[in-house]
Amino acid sequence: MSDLTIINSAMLGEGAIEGIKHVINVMCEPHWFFIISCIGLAVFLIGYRRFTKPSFAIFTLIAFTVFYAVSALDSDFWSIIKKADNVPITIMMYTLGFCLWLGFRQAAINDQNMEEGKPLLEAGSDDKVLVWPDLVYAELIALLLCTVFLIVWAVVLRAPLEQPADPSVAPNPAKAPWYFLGLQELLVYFDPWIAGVLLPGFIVLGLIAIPYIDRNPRGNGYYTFKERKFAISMFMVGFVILWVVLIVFGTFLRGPNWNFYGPYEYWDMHRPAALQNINFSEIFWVRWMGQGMPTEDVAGLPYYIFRELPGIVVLAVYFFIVPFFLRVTVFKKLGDQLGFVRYQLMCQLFLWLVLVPIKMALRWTINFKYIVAITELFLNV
């Protein structure tokens, strides 16, 4: 083989690798990444019995590890994952995947046993153990192992201590700790009082309200998915899609100026920021009605209320009319089981859950910012 042939083959191989990287970068654009994540979760929930088999789980683990290791050969990807703040996210992806697999694996076995008339995994098990010595010994061993792990981690991976805080010098990008990256990502799509107070409050309220909303005794004390499909599916969407995926966004895909970058893309500090944002009132009055934004009071309404009236109507329909539409359609059976009060509480939490990806999709596609933007009263939704 001549030297020219070897060079051409190497160039073709390098071009193929760069092409694969480009495809992955495109797939990691926010709208595609989000769609792929939703489709992947839906496929997993539909075929959870097949996907939780040990052979398939081991194959997935090996494939992901090989992909991650090969990706680490790229300098841009390696510069991201090697950061001390980002190492816990890599660990989180493995531990989270294992915990979800374990729970769904036991659910798949129980669901199959119930169909075949066999006893559940938890049937007849004696969960009672003595605090001393059984529990204390297990806790002591776990404590020692965790201590050794943290000491080794602290020695091998240095803490990312930086210069003393200087208000005149801000890092770019300025990122919160990894466990707050989900909330920081929500700040892109919602006003701070919604992203930092209201939505976290709904999360806590929803978790507290679950035992009162869902009083179905099936599934208590044992793993199952078949008997709790709606509840578990909504939890998985809220936890995996709207929390874990947002953490991945903030860790691996958010770069300078809080722009999105592919995992193999260089973080260019001079890349221009996002385009000018647009509110629903501008779409309604300027684009649809073909006139300027209202600047004078109308029929006793302050001009800013009249200006945002279309958005207020949209929110009113979304939060007050849509629940009744769902009640007589897709949630008819669920509404009969829950009753009026519990159904309304569940539906409002559900609508807020759905509103998050709606706002995200609008922001990614048309740079949409607020449905209602009453800056005069610091009220933006």
Given for the second form:
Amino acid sequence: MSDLTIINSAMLGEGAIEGIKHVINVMCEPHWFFIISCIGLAVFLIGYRRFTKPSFAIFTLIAFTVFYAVSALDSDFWSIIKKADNVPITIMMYTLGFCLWLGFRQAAINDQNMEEGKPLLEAGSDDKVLVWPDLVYAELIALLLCTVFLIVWAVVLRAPLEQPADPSVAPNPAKAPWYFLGLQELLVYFDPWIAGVLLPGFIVLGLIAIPYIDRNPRGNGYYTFKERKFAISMFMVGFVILWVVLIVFGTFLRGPNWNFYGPYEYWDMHRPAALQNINFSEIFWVRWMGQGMPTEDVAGLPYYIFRELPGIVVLAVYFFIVPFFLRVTVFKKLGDQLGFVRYQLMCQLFLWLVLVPIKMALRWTINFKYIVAITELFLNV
Amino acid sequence: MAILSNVFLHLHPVAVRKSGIRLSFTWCMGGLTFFIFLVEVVTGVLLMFYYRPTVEYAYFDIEGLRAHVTLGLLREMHRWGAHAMVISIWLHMLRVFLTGSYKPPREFNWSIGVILLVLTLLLSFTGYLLPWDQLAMWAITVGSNMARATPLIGHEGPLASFVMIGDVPLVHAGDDARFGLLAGTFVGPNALLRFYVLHCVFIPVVVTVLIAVHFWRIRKDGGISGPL
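Having displayed the form predicted alone, please output the structure of the form predicted in complex with the partner chain.
Starting with the chain above, the whole complex follows.
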């Protein structure tokens, strides 16, 4: 083999790797990353009995680890995941993946057993064991393992300490602690009063409300998916997609100026800012009505209310009419079970949950910014 | 009798259901969250011996801790423990949800658990500022800027401009929700002291009380959940 062919084949290999990296970089763009995650979750939930088989789980674990390890060879990817405060995210991805498998595996076995009339994994609930020594013994082991884990982590990895705080030197990007990065990512699509105040509030209130809304008496105290499909699917969308996936995205794929950077891309400070985004009122008045934006008060209405009237109507329909439409279509059975108040509460939380991906999709497709944009009052939705 | 008269032996009943304590059922995440909380309390108290929450000293106390303590386990364990606690409490919530353990009679205890989850995040968030380095200051700046946009009580929040007596606006940068959080209009010395007190005294005390209620309710509601 001549030197030339060696060089050629090396370049070809290099080219192939660059090509694969490019494809993955593109697949990690916000819309693809989000859509692929959603499809992944949907496929997993539909085929949970097949995908939780140990052989498939081990295959997924190995495939993900190989992908992660090979990716770590890339200096740009490595520089992100090696950051001390990003290490918890790697740990979270593994532990969450394992726990999801463990839970859904037992749900699959229980669902199968119920169909065949066999006892549940949790059956024999009347058998009692003494806390001392049986439970305390197990707790001691768990506690020791946890201590060892923390000590090893503490010895191997130093806690970060950057330059002393300086109010005049802002880092770019400035990021919140990692567990809030899902919310910071939502700032791309919503104003702070929604992403930082309203949505966290709804998350907390919604979580507290779960047991009072979900009146399905089945699936109490054992793993099952079949008996609680809607409840578990909603929780998975909220927790896995809108919380965890957005955290991973906000940490690994958002660089300077909160621009998107693929996992193998260098964080270039000088990337141009995003495109100009457009409001619903602009689409309505300029594009559809073919006139300028209203600037005069109309019939006692301040001009900005009149200007945003189309968006206000859209929101009113979304939050007040859609629940009744859903009540007689997809949520017919659920609505009968819940009764009026519980149904309305559930539906409002559901609509907020759905509004997040809707606005994301509108941004990706038509550079949509606000449905209602009363900038004069900081009231933008 | 020794068991009856000792409060610490009342965390657990004398006997528990065999199916309830299988590791694959509970994942042990609630117990680990509590254990990590204890680790945080112990390391946190030790750190308080070395740390002064003022702009002059805070950073250099942490730096000194790093420079002079061999292996520097103390601060590392506290920080990594905090991250681990955030993850383990999420996984605990996931387990409780997947087993439907929030269903009657455990609705109330689930609500307590959600509040504990929020407080855990707030504990971690307030602690994030204390090293007083660039990472800390700007993460808290990003986080606390959200408060500025609170409806009605944040000066850049919706409708805040309507909150006024006569012609005097009541909500401005010097007295809104963010000001209440930071004790200032930016992350400065007052914010450091405020976060220190919240982190070391106020939130841990509330968490401790709620943990007691949480554990007591587990027993009241029939122990670890199982098929009815």
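Remember, predicted model here, so these are calculated numbers, not experimental data. Numbering follows the first chain given and starts at 1. Rigid core here is just the name for the largest C-alpha set that superposes within 1.5 Å across the two forms.
**Q** Using a superposition on the rigid core, decide whether the Cα position of residue 366 changes by 2 angstroms or more between the two forms.
**A** Where the cores coincide, residue 366 still shows a C-alpha shift between the two forms that is 2 Å or more.
**Q** Could you check whether the CA atom of residue 153 moves 2 Å or more between the two forms, using the rigid core for the fit?
**A** It does, since the residue 153 C-alpha is displaced 2 Å or more between the two forms after the core fit.
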